[in-house]
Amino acid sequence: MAARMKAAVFVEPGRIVLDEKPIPDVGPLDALIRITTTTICGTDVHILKGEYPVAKGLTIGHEPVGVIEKLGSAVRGYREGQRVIAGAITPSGYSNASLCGCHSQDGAGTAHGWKPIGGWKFGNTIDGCQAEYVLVPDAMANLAPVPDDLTDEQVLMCPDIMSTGFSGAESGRIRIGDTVAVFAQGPIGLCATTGARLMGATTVIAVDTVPARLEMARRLGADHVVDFRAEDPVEAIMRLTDGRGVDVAIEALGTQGTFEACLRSLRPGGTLSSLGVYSSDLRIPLGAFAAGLGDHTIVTTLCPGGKERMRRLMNVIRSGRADLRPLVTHRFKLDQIEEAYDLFAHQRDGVLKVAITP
């Protein structure tokens, strides 16, 4: 009989439990992965839910910290028993995505057309890490290796949220200088946050209403905290610009008044840089957008993933010049996984982001 390992299994919209599953076999190019420390993303919550449709019986979890355990035959490069971490997103870095430089859209084309958001395979198309073992496909172009003075708390952002949140930094293509409102300050936006200062913003203003995610958002390097059910946070962030609106709006939401409420809070020519994940059709208001012609640019951005990502976030963790250890404000073992999942969804106790060891 196959070795058996403990998983997080989605059973239906509503329900994530623990069970038990085989242990992956490994192919040529694969790796399997003892899950060292893992995470809980609101995207799981939106799989949980119903939200976002997966297979019953999807291992879910896309953010593995962990040891190699096995490698394919063909992999080359690594070594059992080195720590290493995958992103969320695994091209295969072959396909024509790849080849273009667009590794987060992987999916292979069919005669139907393209596949979006096809890079993102862990609990979405494949098992996923909340688990004892994760399989993890194309190891030469996903596997980076763990520095050995870097905890797994330290590089636990890195596969999704930190890789998430400053990609919407990146994509906004902040400048020197730049004035910068994040709308929204769970895991994501606190990244975003932390992001437009790496990329030089000089005024970061933060949104959101709960007073701790606030206070987070100042100490990752927010000027400025926007309260929205005090006040309009279009009409603070007018009033902190002089008018002028913000260069850059990071939406880290996804929701219809986030969206808007970017939209209306940049300056002529300004860019809407897009990370919410959106569960009904946006609108897009007349006068915002300026009937069309206000030269603005609206960017949506899916998490980068490979090796080289992982890489360069790593390296700005161990350079000091980001700390996200202050992110992960509780912690589970697997077999409490259910009881993580029912915290995290209902966002009770201050939770921002959880960290659950096998």
The other form holds:
Protein chains: 4
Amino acid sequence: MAARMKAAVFVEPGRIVLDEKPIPDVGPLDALIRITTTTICGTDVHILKGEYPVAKGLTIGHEPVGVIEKLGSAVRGYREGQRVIAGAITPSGYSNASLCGCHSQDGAGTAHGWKPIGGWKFGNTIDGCQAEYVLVPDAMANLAPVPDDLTDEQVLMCPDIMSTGFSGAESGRIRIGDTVAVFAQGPIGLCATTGARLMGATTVIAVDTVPARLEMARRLGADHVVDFRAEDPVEAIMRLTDGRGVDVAIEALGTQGTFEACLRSLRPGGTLSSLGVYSSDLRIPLGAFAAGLGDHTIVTTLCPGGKERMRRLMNVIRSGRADLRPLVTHRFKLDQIEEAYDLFAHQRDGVLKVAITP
Amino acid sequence: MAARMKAAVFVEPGRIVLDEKPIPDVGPLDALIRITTTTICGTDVHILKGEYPVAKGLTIGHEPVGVIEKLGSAVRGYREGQRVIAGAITPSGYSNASLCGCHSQDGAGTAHGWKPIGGWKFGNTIDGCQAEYVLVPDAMANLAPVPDDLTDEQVLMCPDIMSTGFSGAESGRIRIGDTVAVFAQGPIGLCATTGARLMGATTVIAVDTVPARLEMARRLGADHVVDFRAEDPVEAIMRLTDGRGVDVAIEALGTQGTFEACLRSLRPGGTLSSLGVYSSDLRIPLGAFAAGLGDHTIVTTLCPGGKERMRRLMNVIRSGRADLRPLVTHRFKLDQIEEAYDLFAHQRDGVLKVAITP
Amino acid sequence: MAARMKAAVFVEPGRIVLDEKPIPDVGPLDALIRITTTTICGTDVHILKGEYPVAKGLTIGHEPVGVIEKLGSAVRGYREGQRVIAGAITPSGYSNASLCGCHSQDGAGTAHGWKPIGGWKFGNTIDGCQAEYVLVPDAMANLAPVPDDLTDEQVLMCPDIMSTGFSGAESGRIRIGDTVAVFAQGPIGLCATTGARLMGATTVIAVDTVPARLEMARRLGADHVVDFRAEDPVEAIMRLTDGRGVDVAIEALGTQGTFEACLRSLRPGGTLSSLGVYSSDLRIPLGAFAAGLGDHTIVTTLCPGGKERMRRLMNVIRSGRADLRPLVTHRFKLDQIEEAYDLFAHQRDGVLKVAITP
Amino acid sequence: MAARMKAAVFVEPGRIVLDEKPIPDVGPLDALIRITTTTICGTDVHILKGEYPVAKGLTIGHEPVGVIEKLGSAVRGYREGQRVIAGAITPSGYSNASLCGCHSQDGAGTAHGWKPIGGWKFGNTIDGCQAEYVLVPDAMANLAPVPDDLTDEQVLMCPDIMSTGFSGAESGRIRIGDTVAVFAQGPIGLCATTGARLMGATTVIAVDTVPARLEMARRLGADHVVDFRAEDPVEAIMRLTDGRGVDVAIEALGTQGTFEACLRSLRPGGTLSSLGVYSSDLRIPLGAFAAGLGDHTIVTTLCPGGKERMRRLMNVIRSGRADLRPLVTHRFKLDQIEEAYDLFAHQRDGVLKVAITP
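Okay, that's the form predicted on its own, but what's the structure of the form predicted together with another copy of the chain?
Next comes the full complex, this chain leading.
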């Protein structure tokens, strides 16, 4: 009889429970990872609420830190016992999408090599990592060894939050001297703020309503913070930029309001870099879009994954350029994960991110 | 008393009439051009209908071919009598926007050097070229000498139609081997089709409903044509691409329907390059946008101008890579311009573009 | 006892001979391909002459067209009997270099995931395809199905010549309206000429000395040809460009003379895109380099590989945008390969490329 | 009789002297600036030594901070008395080169609109700013107002040193997580080090021999410093990068040794970003260049100029992201400029940059 493990499983909308499952078998390209630390993502809350559909019985979670327990027969270049992370997105490396650099739309095994959101597998199309063990597909493309001098919590943001947040700045092609607004300062928005500063933006304006989040934004690099309950954020941004608007606006919430405010905040020719997961159709206001004549760019980015991305992000942590440990505000055992979901989903107690340890 | 000239003037919604005006004085940076050929643009029809507001009494038209009549006192590098064109967009070259390469959002004279759609001046914020004479601002940035071996009609598409259409392909960053769909085959869409092919797209799919336009699309480089009255264009495109979708979809009409069909036609990670002038808010359907997770790019481009752009486009004509003369389907004298507007606005008699000669 | 096959093997400088070898075993990620057509590359001649060192006993050749004979146990998405090609460069897809898009410097299995020229394996670091069978590593990243309507000879240029030649244009970032010079019109230079035209260059100047090659250059898209024995090519280019110089110069020979002439042909701010394999140090003349102040770019490109690249190149062939069949001037059986090398290495009888069929 | 001013004038190799000249007349596009602070550049020392030829009698200097004394008749958007800087490079904005964004190769007034190094006018082709007054050509493209809260010395590096140094990082396309080496830590190299860090490089390795310069490099953002008299810098870099090499190497001296060491330090596929002014032919070693197969890029950049560039650089200063005041190590009156040249040319007393005030 197969050994069993604990796993946080989606049962039905409103219910993610800790259950038992067999420890999975390891295919030739896979690696089995024993999870040492993981976390809950806002997307997991969408799943919990039934807003993003996944199969019943699926293990949730896509942010693994752990140790290699077993390697697939065809996997080379790693050893069991090695500390690793994998990105939330686990591209195959060999699909047509991957070979083009569009790893997040990985279509390994599909007819034409592309699949929408196909790179996101953990806790979406295969079992995830809020469990004692997780099976990493295409291990050679995805396992990134963790330097000894970094703790689990130091690298816990790399698989998703930091990769996604930074990509908002990167896809916006921020340049030295740019003025950037970041709408919403949840964990991803805070990482976008950090990334914008890291790329050379010289005026970073962080928008949110929660004082603790605005305070954290300042700590991570924002030059100005705007509480959009206290003032109209577009007006505030126009005031702060002498009426010019920002070069890049980053959307990190996933609502019509923030999307639209981003567009209204741009200078002519500016870029809206969108990270949010939307839950309804979006509207582009004619005026904010200059009737299509404003040389605007709207770009969306799904969290970049793969081991090289993880290596680079861990370099950022190691270099001290960014310290994201303050984002981990609460810690739970895997046994307490239902409690952790409850806290996180209701954003109680100033929670930003939780660390879960089996 | 100043000499006078004929000019097509916006009187009120529904009325553009041929009137008389003084020939303008030439400022130090200007050049006065005697128009030898010009044309009417779809945008002029928007103005005629009152859908795009301009000042009463303004001379309309932004596609000039002519001869230098008089140079401003500070203009160097040209001579009177020289044959020239100027782009529809006449950037200053010295605004902050221009110096960044964002010439169409030229903010010369504004506080911060950027102005939405500020590069479009002719027939929008200053008198245009459906007249016997037009004053070209910032002449040194805008006058492009016409090679002797090119006729007026050969270069008549350069100032706007060709520059805009090609920019749809360019902003889409088309690469060798790409599959591209172009929605609507009016003059700009036809130029986008031409541009897509010119950049190395190997499957160009042209969508429209008018048989003559689809036929012209084939002639200018489309591999497939889709009549969207006969079949759903998104389905047709999916069939033609084995379900993969296109790398780049170009919108060349300015409607919700074509915008949305572009988005639905894209492969994951694809680019929607929008050229249309919209007249109402746009809606982004959640599914077609993969909820913001599809690595999509939406980019809008206002006609690139300036003399270097014009030089390059005339090179395309000279090299024989594109022959846009078939787009000129009708010819009128300036005296007949009201008749020309009537024909063009109602798209009668298979009209694509008209040539107007004073 | 293992079945045996014929293979062209490097014995020592000056000697590549047809020998017998065991048909290789198939590892889990590999595919065994039965070769139906292959060819000889200029690089193979470097190997023959001892100018590029490889291990004694290695099978030469890196341009395979064939049929899948056997798939590795972990390979999914293909079937035995399928017609395929693989690029000369066979990236793993999962190395750090590959995951960055730098597939040709693939360092699969190395400490840091990068290896100079590491993507080139066939006939360099593993047995190549001038044989009855070849083992393709990382098959899922490299096998590209050949459409039924394309013959072997139609796709024979895709694995190397066409991919390399086109990359000269692509790395030069050619834009619509550019003026481009291509130095040397061997098979790769001819493909660079084709690629330059395909990307929208409006003046393509082909340089060589062999009349038949210049004639072929014209046929494939050159606007002007320059015989550099008859006139100084830099002077000719300056004359053809009215003293301006070219936007992009492509080096396709690998000599100091052509490298230097490229640099001297550039306009200020232009790009030298280098494809040649050099055999000695290069010199950058101070004047041609504007003492380092000319905003020049020099970029080198090793043949892009991987199945997505092959798919795109076959699309170019299928679309009729380029027809490279005229490059195949001679045909041999594998049994005659020594004779084929003799002809090809001495460039006798107007040879451009030979087709070898087992 | 015209009013006269003091100016540092090139007499002959070895002699730059303080002389008297007429205050220049102001053309319609010009502005006359009363210099309040300027400095001496390494390039001026090349001129002094006769290594870079300029006309006898030319006023030297290209880094102006001052006050608008008089505006040309066609200049709009400024007022006399306004504090401004202009870049070392003063593009016209309207040449073909400028309109392409290649401002440093500005060919205003030339036949084809491009001129090698044509953007560099001050102290090269027109009188420079080591004087009481300087005439700024194409004032509307070049005058950048200085915010009141910045001192002359705070913005003194913007016109050349900071713009050039930062461009080394920018042209290298540094990305978050990159490893970068900067060869030579004179004023420009120090700014390249600063710029590399500002763009998100996480390992910045500064190479020089002077302890004070290495110390300054650390202060401005280097993670590691290498004294290349104490150890071979390429070996040191390979050690610091675990044998991988750097993503980007920046050359900031202008010698064969540093150029070559940059190339040898690169990872496969890396970029050499060259800023140095070379004084003899360069050699590219075959091995370091992987025989042309290493996917290397070599890019040179001449100091970007124009008012938008200056605005952005002043934003960097204002934001506190970079504080370059420590580079100003010595101060002189214009009357003492010969003494200043003597100190600076001999790099005595730890001089980095001198401030000169009329």
